[in-house]
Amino acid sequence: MACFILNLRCSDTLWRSSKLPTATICALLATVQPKSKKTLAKSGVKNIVVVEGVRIPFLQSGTSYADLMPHDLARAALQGLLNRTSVPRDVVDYIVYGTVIQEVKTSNVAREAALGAGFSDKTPAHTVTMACISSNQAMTTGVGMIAAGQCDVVVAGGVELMSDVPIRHSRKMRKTMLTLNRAKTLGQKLSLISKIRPDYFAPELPAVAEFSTSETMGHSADRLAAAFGISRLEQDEYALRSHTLAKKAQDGGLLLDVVPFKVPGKDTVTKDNGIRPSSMEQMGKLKPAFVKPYGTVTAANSSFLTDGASAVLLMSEEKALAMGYKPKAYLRDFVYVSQDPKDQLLLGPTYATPKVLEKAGLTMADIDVFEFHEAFAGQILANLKAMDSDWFAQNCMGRKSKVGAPPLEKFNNWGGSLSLGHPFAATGCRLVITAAHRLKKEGGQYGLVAACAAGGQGHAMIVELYPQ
């Protein structure tokens, strides 16, 4: 405002004292009027853009995608991206996909999905894994390839199928079966079989738990909420907000990244099926899901197991313009962080946000749109409290002062993982493309994407709207 007043004063003085023609004065005034925020382009560094991003509908596990395999979902996302952009398959230099729960038959799911989607067998593809920020890692891997001049066009994405996760035999049974496979005589085989005991048949079930601490993420979220004094009421209120905003965005046609998917042998899926605004009364009836009987994390204020896939088309700005595309956004500075996987497991956004802002030369006030991954309502609220705490900044992060909490009126305004769903490796792409769409819709310039991940890791990235 002070700068604007100064400009007005200068222009008034110029108008009254100058004998220049009116047209000349107007031209001079145009150079001193307030401009939009600075761009984050850096000298000597390629501008990398998101041309388009899509995702198939995110569905609760055990529903319409239950009979498919992960590469089927990833293939559908890739085909949706191809259909929307009409990008020639042979123009794509590289494909990177993220996944968390790997299907052993398609361990490099990026390659299998690419071949299934009709990409050339000459197009390399590899798969990355970094828990809930796997597609973030896929995107930044693509950014690095383009920035290094190795590629001009990269497709990045993520996929998760929680409807069919690998369930293993016990270690004892696996060892016996492998030894049995090497047995040469009937006697050797019968001897091995005779040693099998009933407990050998107990399966090893997968769990969303930390290997280093053996603690489930939900249990950790409950402890985190308690440590920051987040009440059950606050968590339920935030979860209701997420579902309400998601429903409004869905009904308003704002979820432009969703592409329909014709499920083989079933109907075409056109929208996310986990958006279910409830009431505080109904949510209050649910029992704690992890810390019983006094915990505050429930099924209603947690993200649900989800099937889904996403994909984004990344290019150098020069390449995108040469091909006639109008990019949606620039991908700017990003950071990855790691901290204590026991007591700070879900605080990645708190640690990553100030780092990425400093790297970009921005402040919280410069950010127009925030898109944070919602693992649990308690996790989000704990991060907001931590970010707004000088004590936490000084004693836990070694910083002089807090970075500040994002204002809720800018925060996850079209819902989040609590309501839209959270296919572990696919969420990162959703966050980025949602930030780009919101920036355009809301007239902003900078978006900040952030997420926590298993292992006590986290990520943040600045997204800048492409000039309209």
Contents of the next structure:
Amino acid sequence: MACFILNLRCSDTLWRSSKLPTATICALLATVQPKSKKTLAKSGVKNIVVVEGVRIPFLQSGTSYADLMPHDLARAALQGLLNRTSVPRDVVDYIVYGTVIQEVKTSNVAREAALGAGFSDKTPAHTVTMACISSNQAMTTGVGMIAAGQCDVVVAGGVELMSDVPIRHSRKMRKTMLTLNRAKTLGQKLSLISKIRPDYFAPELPAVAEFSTSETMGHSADRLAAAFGISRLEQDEYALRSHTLAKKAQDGGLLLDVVPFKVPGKDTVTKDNGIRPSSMEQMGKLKPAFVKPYGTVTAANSSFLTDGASAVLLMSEEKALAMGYKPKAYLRDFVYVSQDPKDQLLLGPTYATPKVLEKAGLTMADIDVFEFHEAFAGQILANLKAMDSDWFAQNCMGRKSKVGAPPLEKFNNWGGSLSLGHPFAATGCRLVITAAHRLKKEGGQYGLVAACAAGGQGHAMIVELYPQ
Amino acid sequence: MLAVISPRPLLFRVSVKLFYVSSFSFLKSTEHKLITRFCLFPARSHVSCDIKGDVAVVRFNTPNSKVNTLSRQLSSEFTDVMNEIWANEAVKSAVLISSKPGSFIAGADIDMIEACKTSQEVTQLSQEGQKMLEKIEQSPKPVVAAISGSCLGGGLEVAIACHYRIATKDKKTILGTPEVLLGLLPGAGATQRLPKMVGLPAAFDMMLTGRNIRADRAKKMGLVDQLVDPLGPGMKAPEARTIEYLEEVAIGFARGLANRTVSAKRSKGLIQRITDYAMALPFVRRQVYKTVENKVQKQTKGLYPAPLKIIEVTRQLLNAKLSASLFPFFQSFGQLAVTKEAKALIGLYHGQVLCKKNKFGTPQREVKTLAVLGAGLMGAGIAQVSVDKGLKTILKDTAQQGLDRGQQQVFKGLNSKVKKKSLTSFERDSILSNLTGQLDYKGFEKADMVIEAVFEDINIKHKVLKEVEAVIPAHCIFASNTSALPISQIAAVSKRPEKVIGMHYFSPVDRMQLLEIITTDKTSQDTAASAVAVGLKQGKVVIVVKDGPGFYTTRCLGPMLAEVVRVLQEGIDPKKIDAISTAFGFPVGAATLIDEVGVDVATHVAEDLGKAFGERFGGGSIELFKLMVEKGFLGRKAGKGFYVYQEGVKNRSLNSGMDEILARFKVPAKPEVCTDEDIQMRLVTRFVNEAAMCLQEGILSNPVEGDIGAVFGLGFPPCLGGPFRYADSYGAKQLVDKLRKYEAVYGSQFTPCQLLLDYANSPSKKFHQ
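Output the structure of the form predicted together with its partner chain; the preceding block shows the form predicted alone.
First the chain shown before, then all remaining chains and molecules of the complex.
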């Protein structure tokens, strides 16, 4: 897999021909190559397991979830988890949820959702935010609590509702309105109101732009693709791969984490609605969305605005076994990284991957399953190239040599954020549970989950299949 | 501390930038490597060509130089390459790009213009350039300029002759026509092309101010068609990949233009269309010419021929048919190039380049942490120009109130850049994180340099020096920002005088370009190297002078201000003095200058220098100043001086309180030396004589620094190029004659110094060869 690009060019054939049993090949590879470590269990450190993970179907924003609120989606995911695991409610010690665009009415969305989902009102809940790795943060927060011996059972998850975002009055208007609250006499009130000018009514919209650089993420992705010399064609091919694989996984019933959601006033939603394998010709027709008119990032090779929620049930291994559960996987070493939010905004996985491998004492070859968050096709391809570049490793990361790019046949085999959708804070749990499911299905031991996030941050975690 | 707040004339708004950089080096051309994939073209040293499919990529690369300049060699190679492209049927379009990420073409080679002996030679140069650009403009194969870095003067001319322009949206990418700053005009057709491209008002703005235009602004103006964002690191260095990407994008557009999928026509905004429509009316155009001409006349007092010529040429060319003879236009360029104003301005340019170099070499230790004592106007100003260059800066004052004011000044200075969009609010905040405000000496143990900007009193200076030396590390340099106190006197109490140096900044620090560095006999070379390095980092033009009362700049100003006082005493009112001095080319009137400097400061300096130099610094009565101070007429900072200053009032009136003072000190005027011209010459000859004396005494090490110091620190008329250039062009003999004439009336204050006499006696001797 040294020359990744060549592989990609013929990737069309590669994954079509993977009607041949990819799983078998991988299993073969796995047996051929002995692992650096038999397990990542460490003495003196609790084994922490993911018992189960679910998500409601990820929908393009503005579709069936459009009239709901974020805690409604989170509630549905939590209820799905309760249903699937039948975990007694009072066993859950703590709930952590991630969210990015906050609904101001439910700023601690974890608590609101938990109460509505029928968890015990004695179970505390808090909300974390870390852009696209918010639910990763929720999970690792839970891991920390269990490892520290403070809890045995934690529910972690993430929710995002892009169908409705807070649009604010202008600062001037807000100031007037707040002052108005304090005005006592009618005269004072009238004089304040008389100061309102038409420009006060211009609303403030949230943007998917970095606060520090004012650059939208798509623009940064386009520059990133250009920096690594990734063509439009390569990006479209990769996006098509994502959609094709997702479709196959969906049709093949592999997306086991999806739980149906009966939307009030609407039909039950049972599957993701953003998977749309198209043709290269059709994708080629789209105009660049950010760097106009000559850029390479288009609507078709970017992840789309998505509504969705996910949740996982984490326990200490002893507790899970004591309760009679068969865990799906161990959550092992993880790292958070951060780098320049302007030029390396989306390179989190490149920085996180070698670091987490080193921490775990594994090599790239030990990993059987890669689940990377696909923000943009160009971003994924740039990360793969960066990981495979000695120049980048030496000049930007201060490492002696490259870590190497993950082999594509182990990479996001059931689709990714490009096709399944990307509700910002819900993606992390999807990555972990998909890695666990793929390890089981494809016959591997170690999975590597990685994601980039706004602010120039990143995350990676090793998931180890629970012995069958 | 001297302050010259200059509403700088339009000629000197942008002058800090290196707009043209000369290069002498087409000698080593054979050594230069060529990037020619196809052996179609013979070996060249300045221009190479690469054929990518049906697009020719022409690369400029002046060997052994940071920038590309339009030299004879480059122009001729460029012409050859273009001819080959036009002859090559496989090539359908071309891209012009530089191999240097920081410079497209920084301008014409100044040395080439200077080397011309006659205006005819320059005229010919201009004609050749214009011919080539016309061919590009009319080329049947579209030509795209891919601009990264400086695109100035002749470089801009090349770019706007192309059919399409793509620029990197980088701070280094600047476009402009700085010719006017050198007393020239855009010599290869910009006078004709720019108005068509950006409209007449914007074109005049560019050509008459010479201002640099950033890429994003250029896009809005219609000067460039597309922007390319700079890239971050990928598989190679960001700059290298960015210019490669620029080339790829440009090739795409070149191909698009050739097969007509891309149109070079810009969709103009409503305002642009309305302006264009209005400009098409002869009546409106005449009005514009008139307004611009009046404005230029007012600002330049007719002392600068170039701006007027630019207006004239633009008008002629716009009225003329394309095919009409352009000869008069080329002639204008040639004529301008040999004017003494152009020579003076080009001299200043060369001087600036020289004063942007550290003649002491690289210091042993880079200054990373700077401490500034005193958060007054100067201290905060020094902090501002340091933090935005990445220096960790401690700003220390003795009172919270003063410190707050100083920190607010730094914030305000940076925030005004945010408002002008040259800085983002995030960049502002991150710059401000380099600043620490404090009242104690905490952290001074990590300081590499301390600059004190405390009150001008030798006892206070001694006190802080001792305090500071007790807390700073051994390698730390102590610099004093004083405008007149001798550094050796300050250093007298130092335990390590080799680390003591003078750094004389000018107010307002963020706008004034000059830094005068003063070394004593004991100052070490490395200390000097370090001070110059810091000054250059702060973006200053640095002159280094020897220690002595008033150093160089303050000392030159002293006699002139004494003369101003005498003129006032002789009954000339301040407004008249201002008018006379600005008519000579000073950006700020002489009376206003005293108000700006502060009457108390002027008194202080005059007393000190009077003590040191005696009668030569006499003339006006210092008692007049003292009475002003007593009455609280301290100048602008007090709201009253010679004038009354009110917030928001533009036309200030004379301070009526001064009438009584002036009446009290009135002396009879000497009618034989009281014409306007005589008054001007009385001021200027004393200035020049003192400058020459500084050179004679070795305070100055060369005339170039003397000219730069006088123009950038004191506002000596730029069109005269500084006191030494002026002595050359006016004639040392003529100057001495004038001095003798005034000496006969007023005595020894006008006695010419020996050096000036020497030069007067041998007419072939010049300060600038």
